[in-house]
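Taking the form predicted alone, here's one chain by itself in structure tokens.
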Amino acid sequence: MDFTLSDEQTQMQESVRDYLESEGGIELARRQMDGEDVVGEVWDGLAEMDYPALSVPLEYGGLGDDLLYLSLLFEEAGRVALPGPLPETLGFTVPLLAELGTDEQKGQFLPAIADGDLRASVALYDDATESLPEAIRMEAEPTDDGYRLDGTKTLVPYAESVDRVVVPARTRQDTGYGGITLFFVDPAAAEAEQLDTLDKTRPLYELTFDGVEVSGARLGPVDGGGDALERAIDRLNVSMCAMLVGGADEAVDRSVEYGKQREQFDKPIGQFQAVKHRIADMWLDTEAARSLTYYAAWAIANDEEDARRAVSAATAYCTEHCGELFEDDIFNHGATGYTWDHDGHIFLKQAKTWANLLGSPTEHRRRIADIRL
């Protein structure tokens, strides 16, 4: 195992952050906050580059990277804060449709995601009190063309902006991951209400089916879509966990330009030991979620015996540390880091509203127990 990156690796990383830089970086997130959309523009700019085709597989248009290749673009994505569904397309939707599309499900939408063409989200939770899979409730009804689905579902990312929206569905009574059937629908076909959330550049929805019929839509087998979720979701947390690491590295960064510039008694701040230690100690929280992200990337990409065990270890990690970190961020800004004009709130929203949805550190280290033991 070699974490080190390669010359492609290095300079798809370098390519991403400076056009991502040109295009605003920050000011993006700024503009989604502000009520503007700006997604179609954010995934027109990423489809002229192909990343969304990185993790598409070759014979469907796709470029065929894996896990951990993916994590690199969403680290850069993670230290502007980018808006988009980026981790629901690309490290969800892809390749859940390439495990269990049919034929003409893998024909019609992965050539569409790898052009650009096609955006996915994901809607998980029926109760957002409850943990998954607990939380999924949804039951869907077999008719003669398909299925009826009646329910509500709620922090659904990007509702309003996506193609395809993977619906999971009760059609056997379980509380696990048992009986869970998968459904690719268009979320147009459901009402949609925007809630009002901590972190505005990631706007989540309540999407309320009432009997609504699809035909045609249904992932993969009936009763058995649960083993193919519960892998999916774990790609989906490391592939945020991954930009919270690009957001924390940005904050290092941050502290560290601020403490060489802002002086108090003739000296740079970065010269007194409360500014010089947090930093420090900032930075290795930033390594140490880093290599826990990356091992449960190529983890997963190699289909390890402890692949599960890696992602909540890297979930747990990144969500704790990661928030008090752009805490941190902001402390050592002083007077200013408490105004909205400091971009750590951004990315201390953004932790905080995904360690909700990936599940707390405590749901991890739970996981983490029930696989050892």
The other form holds:
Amino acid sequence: MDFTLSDEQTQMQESVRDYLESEGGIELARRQMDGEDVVGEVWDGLAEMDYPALSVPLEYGGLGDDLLYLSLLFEEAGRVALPGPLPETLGFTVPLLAELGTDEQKGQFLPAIADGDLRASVALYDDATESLPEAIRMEAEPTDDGYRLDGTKTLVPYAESVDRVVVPARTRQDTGYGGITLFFVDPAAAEAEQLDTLDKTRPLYELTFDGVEVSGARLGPVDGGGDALERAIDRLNVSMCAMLVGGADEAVDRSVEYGKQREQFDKPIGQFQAVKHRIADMWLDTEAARSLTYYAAWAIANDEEDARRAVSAATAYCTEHCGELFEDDIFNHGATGYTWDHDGHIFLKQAKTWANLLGSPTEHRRRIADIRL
Amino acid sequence: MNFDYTDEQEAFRREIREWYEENLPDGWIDGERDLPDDEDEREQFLREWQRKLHEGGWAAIHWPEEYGGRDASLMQQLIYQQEKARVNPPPERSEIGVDLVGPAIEGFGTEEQKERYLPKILSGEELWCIGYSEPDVGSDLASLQCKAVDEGDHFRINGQKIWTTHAHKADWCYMFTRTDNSGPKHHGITALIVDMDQEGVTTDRIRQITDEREFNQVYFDDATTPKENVLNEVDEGWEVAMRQLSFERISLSQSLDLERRFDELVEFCKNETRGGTPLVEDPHVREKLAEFDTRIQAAKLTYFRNVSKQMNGDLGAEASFGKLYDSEIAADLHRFRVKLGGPKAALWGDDSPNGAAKDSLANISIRIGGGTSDIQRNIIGERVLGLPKGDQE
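Can you return the structure of this protein in the form predicted in complex with the partner chain rather than the form predicted alone?
Let us now look at the entire complex, which starts with that chain.
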């Protein structure tokens, strides 16, 4: 048993951190919030450092690393709330393509992702009031040389800055993850409308497919893409957990620094137990969230029996506890923390968005209960 | 990163497991046997168990071989703790001696002291208590008042200690005394070994909220101890007290034990019904159980992360994690058990559902003893995160 990162992993993480800081750190998130689309710029920079190649299999020009490695990258991305479909492309799409893609699909898309030439996202929801997988309703009709997609998907991250979107649709009437077929389509074929979102660093879109004919876009078996989709959603959850852990670590640092500098009643406020203890609790939750996330990433990468439970544990814990922790960081900074100029709200809005995007904490705990009890 | 154990480690696990199977009191593993209620019988039972542990070589595996330990690696200690959590053996009668006194004597004692005291700690022949706290001196050890005056070949001790676990049964007290008042308050503290069986020492048992009487007030009224019983140098006891932390077994995590308690609670929820439906089918109960499962996993995984760091020679900030995080989970878990007990939770003793009432009270002490949760948060804030120290220091 050895629950430590290797030197190589730690070095990779440090180099990502240095690189993102040198590129402006959280300023990138601020520019995106202000309406600029920095995704292309971020992606080109990441590609120069070979990061998009991280999880792409070796035979397709990638580095062949697993989800644990990726999580370390996401952790650093989360520390600066980095905009861009990094979890969607590397955490979700790459392993899904590697698992389900035909040789032709893999040959077409994987090297392009590794080179930084292709970004991807996922269009899960037909109905934003419903939970997954029930929210997947779109029907795909077989045609002579493919399928026809009709309907509207919502809450699609970065739809206008990506080249392909994974679209799950029902090709057989079924419940849960049954009867689902996956399609890998160009979002340009649909009409995109940007939604007014809580988290301005990660834009969400509504994508309307108006009888869009797709050929050669089917990914994996007819009616049988559900299992792979569920696993891919698990990986996406772990990717987001890792970003939250990075943000949480940063929030603890920020609260500590402020606690040392800010003086009230002639003392640094970090000297007061009320403040000190709150920050200590933030640190506890960060360490707990990190342990759960690393383990979930490792369990998925190694096909462990308890991988699903580990993912749901990490997701429920990170979304809930990191969300509270970001609120505490704002609180520690007093009224300054409540301003737009302070970075606290950037992390908080991400956490609040993710807390329900891929299953609420309650839904994840239900899944844990079903596995454990 | 990997979570496998080597063949050698698995062999070590089997060795412990087999030893437990052969040596635990009959019926213990199946839960058919508990500690005797009668105090004398219980004392006899625990002495017998300590003797067996010692004979089996399991009394202090983390101690060096020359003093009766096994020189166990951190990994072996972890495996030992896992197996211990699995069978929940009787408590170790010499626990205080093994975990706290022995390492202090080993680290600061003379050869004579080591030879005299260590073997009898292991065998359980001599029982120890620790004179740390005093009335009005809780977490602020440096302000202790109990006096030891140098009278040539011995010290004369006057003062009072409190919350002294097992003092009424102890043969020896490892205690901190004030030998000099003139300098800064950390200076002038001396660590002494004091014979409890003398006229100047009286103990007064304190009745706890669980109705048990494990700890005491101890009065030192012209008690004496010879000069050779000083641990480290005179006036240099602070160093001994501060090094105490690093002597402890690999961070005393309760997380493995919490896992077993959780499993017991799940069993209870499967067997206990409300309105004809097992508790485990209630959606609220299911969600709470899943939440506990998650927190306990987080505790266990962080514990593994910490042990792994220690194995690689890095103490790791996570070492400060366990006591606070685990005891908060334990407190919540016990509160939940009481709630699940229903009206029957009004009962005490064997009639209490799942033993919940007593455990939930006993758990309060975990958040106080060995440095309260508040003190743990100060330690994390100041030593791990570098926040400014409070007024008190």
